[in-house]
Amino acid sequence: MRWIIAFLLLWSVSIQAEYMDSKSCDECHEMIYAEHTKSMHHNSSLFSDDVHRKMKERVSKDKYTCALCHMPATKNLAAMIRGMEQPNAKDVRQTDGVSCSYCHQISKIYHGKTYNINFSSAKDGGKPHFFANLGDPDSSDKHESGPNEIYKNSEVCMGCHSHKENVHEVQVCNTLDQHEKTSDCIGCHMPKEAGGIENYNKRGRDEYATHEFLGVHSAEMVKKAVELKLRQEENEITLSIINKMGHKIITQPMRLKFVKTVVSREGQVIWSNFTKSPIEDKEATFIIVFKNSEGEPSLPGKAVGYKLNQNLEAMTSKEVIYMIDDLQKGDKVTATWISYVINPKVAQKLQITDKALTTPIDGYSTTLLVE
């Protein structure tokens, strides 16, 4: 830990220059900037983010080792982290969040165990040098620009969003696969549309990346996520879950995602694979749970290890299987994909209510007429 801290005091010094905001690139990608600003990174830091202000007070009121990755851009990244100073409202290098400058500034990635770590390019004086993953990019009078190999191959992405451990080796999140390689991240959340990179588009572009990073607080992207079969057999029904992400399907410990599946007859609800919790169908239930040193459900950041880990590995499948036996010709079986953004009982624990992070959001849907 104390050589994290001593690179983070030095790489603090390097990013003393002029620090240009994201609102500042509105002026020549306005499109974008619109984007960003609905984006999880846009509202990374702990005043934008509800529940990451109150996860963080639950933690540790004095040290706060999130900003490494939510507030990235602060000038005293190292004194925060080791409770020496507090996060300031009125510091735009915090209240940016994931700034665009701070995330086309990382020139490299040091992968470590406990977690990575960005290497910016930011230095003192001068135009900054922004990286991209295009073919002949413009500089203008804001930035210099230059290509990167990792914003092609999406290793960028892995300096935060790789694996985390807490102080306990427990790791409370990961999104790389079950071969520690990452995937095809920007392919798959910075989707193609079609327009030039900035308002002006002096190099005729047809397509650019969008910047909203869409996620699970999209409903498009959750349909995209997992694919539902299902498959009768007398009175046997078989789901099939197929996991269709580069990723496992639980990455972020806060979500819950689960599959419910009910049998209809006549418009009447006969069967349900659960009647109040979605767990009381294990197989079919996507979530992690921590737990402290009593064995009791644990906040991330506090945990010795899990109490529960359902969880589905990148690009791979599971099959439930579901014995009903009054099954009548005619009778519709529905099965629907659902993620929480907040699993609603740590919403509840951290007094979360905006609708938006606890209104479930329904993904992809399969029916089967019995025979």
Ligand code: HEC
Given for the second form:
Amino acid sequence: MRWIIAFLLLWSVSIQAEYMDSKSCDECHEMIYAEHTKSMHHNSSLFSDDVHRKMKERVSKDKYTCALCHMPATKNLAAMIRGMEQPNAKDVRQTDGVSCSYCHQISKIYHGKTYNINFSSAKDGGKPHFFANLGDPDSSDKHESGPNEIYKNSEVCMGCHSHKENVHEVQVCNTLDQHEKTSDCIGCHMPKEAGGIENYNKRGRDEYATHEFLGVHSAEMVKKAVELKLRQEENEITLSIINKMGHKIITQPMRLKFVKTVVSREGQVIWSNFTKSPIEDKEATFIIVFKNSEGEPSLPGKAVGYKLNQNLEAMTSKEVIYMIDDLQKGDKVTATWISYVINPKVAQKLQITDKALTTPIDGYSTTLLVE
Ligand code: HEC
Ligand code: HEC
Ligand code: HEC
Ligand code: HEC
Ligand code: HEC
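Now that you have shown the form predicted alone, what about the form predicted in complex with this ligand?
So here's everything in the complex, that chain up top.
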């Protein structure tokens, strides 16, 4: 496996020559460019994502193995991964992160056990060929274009988003569905909006695929993540947690997501599922904590196993039952989905000070009146 990856990397580097940077698309694809520059794809490299940079520093000072997915357009990918060359803030192929032209030249995906790898159609000289999913694309003097099935069935996302194992063969992230396959990533993360896709719009198109790729950082998306249902029978409250996404609730181990359930009577809280930390109610908390060989909590890179692995498969649900003594008619039970981009405990460890990342985001909420 290792030599196959080494070979693929060398090969994918040697075929990259011409490079149109993301800024160059602005001339014609103005709206897509504006969306893209706000996205985590544009901000994926250690120059723009502070959390990523801090984590990388912990894993290795000189090697940038993360470049494979976080800075894939760089010309010296293999040297960077091995630590023979260092990131350079003046190189636009690097500051571009997951760039437009990189993504649009992925021709197929190699499926590996440790992680998958993107094959690129980039070639020496001539206009680049960008794949996507338009019927009968108009011609452009800057690039060729044409269809490729993987931009329709979301396979194009799987070179970076499928799964990743660390050196101890522990899976550190996974965005696959309940059958370990891809789902309709594009359908949920690239919603169509009104407008043409380029400034001239000769084909008179009236909608285009948006490129913000909103996820856990967006309050609007967090509202769509899960649905909650409450049921009551005498002193028993049943909470159903329904994962509506095409992947597990926890895809990336820095997150913390949970349900807070409270019972109030005449405006006073008389019961709650936890007091200080959500983990007191383990069944309603979604979190991955890794352990090192001493059994202590560890960062993903050094993990030999899981200390805690509370997750829920795509499109599935679970029930949590609470016995609450002396519930009375008219008591109000409220369950709310809460999501943290970075688990505050992890943020503290990595000295992450950006408050936006450790502020809870409220998602779906539901209320029941006790009968
Ligand atoms: C196989 C591709 C791949 C490799 C290699 C990779 N990552 Fe990632 N990384 C991703 C993807 C995809 C996401 C988004 C995942 C999600 O949000 O579920 C991500 C997200 C992250 C995040 C969360 C960022 C945030 O701001 O919330 C951090 C931190 C991170 N990666 C660190 C690293 C580090 C450090 C390395 C190298 C040691 C690395 N990654 C290597 C694909 C990769
Ligand atoms: C000079 C104008 C111009 C520039 C600059 C430009 N494009 Fe295009 N692009 C077009 C036109 C015209 C179309 C066809 C639009 C249509 O059919 O409605 C197109 C279509 C596309 C498509 C759809 C292809 C398909 O087959 O579905 C992609 C993807 C694309 N461009 C990517 C890019 C990227 C990435 C950049 C920057 C690196 C870029 N373009 C720069 C004019 C341009
Ligand atoms: C049915 C809709 C749906 C499908 C299908 C779907 N997602 Fe998501 N995804 C969401 C929602 C909603 C969120 C935001 C809520 C959250 O992160 O808790 C999200 C979050 C994410 C995140 C951020 C998660 C985190 O915690 O860091 C990534 C990365 C992601 N999706 C990628 C993908 C990829 C890749 C696919 C295809 C394999 C995919 N999604 C399929 C709805 C979907
Ligand atoms: C993470 C990968 C990724 C990145 C980065 C990306 N795109 Fe796309 N793009 C796609 C996919 C997938 C589609 C097909 C969406 C569909 O058909 O629903 C698409 C579609 C398009 C289209 C056709 C529009 C349409 O309505 O189908 C254009 C034009 C385009 N992209 C241009 C760009 C430009 C310009 C950038 C950077 C400013 C960019 N893309 C960045 C994945 C990407
Ligand atoms: C070349 C690698 C690569 C490809 C291809 C790719 N992504 Fe990503 N994606 C990343 C990385 C890396 C991040 C995390 C960046 C960070 O947080 O630093 C990310 C972040 C995201 C996020 C934002 C998650 C959040 O933090 O809220 C979503 C959603 C997402 N990707 C969806 C997709 C979808 C859908 C596709 C396929 C059309 C796709 N990606 C293709 C590498 C990739």
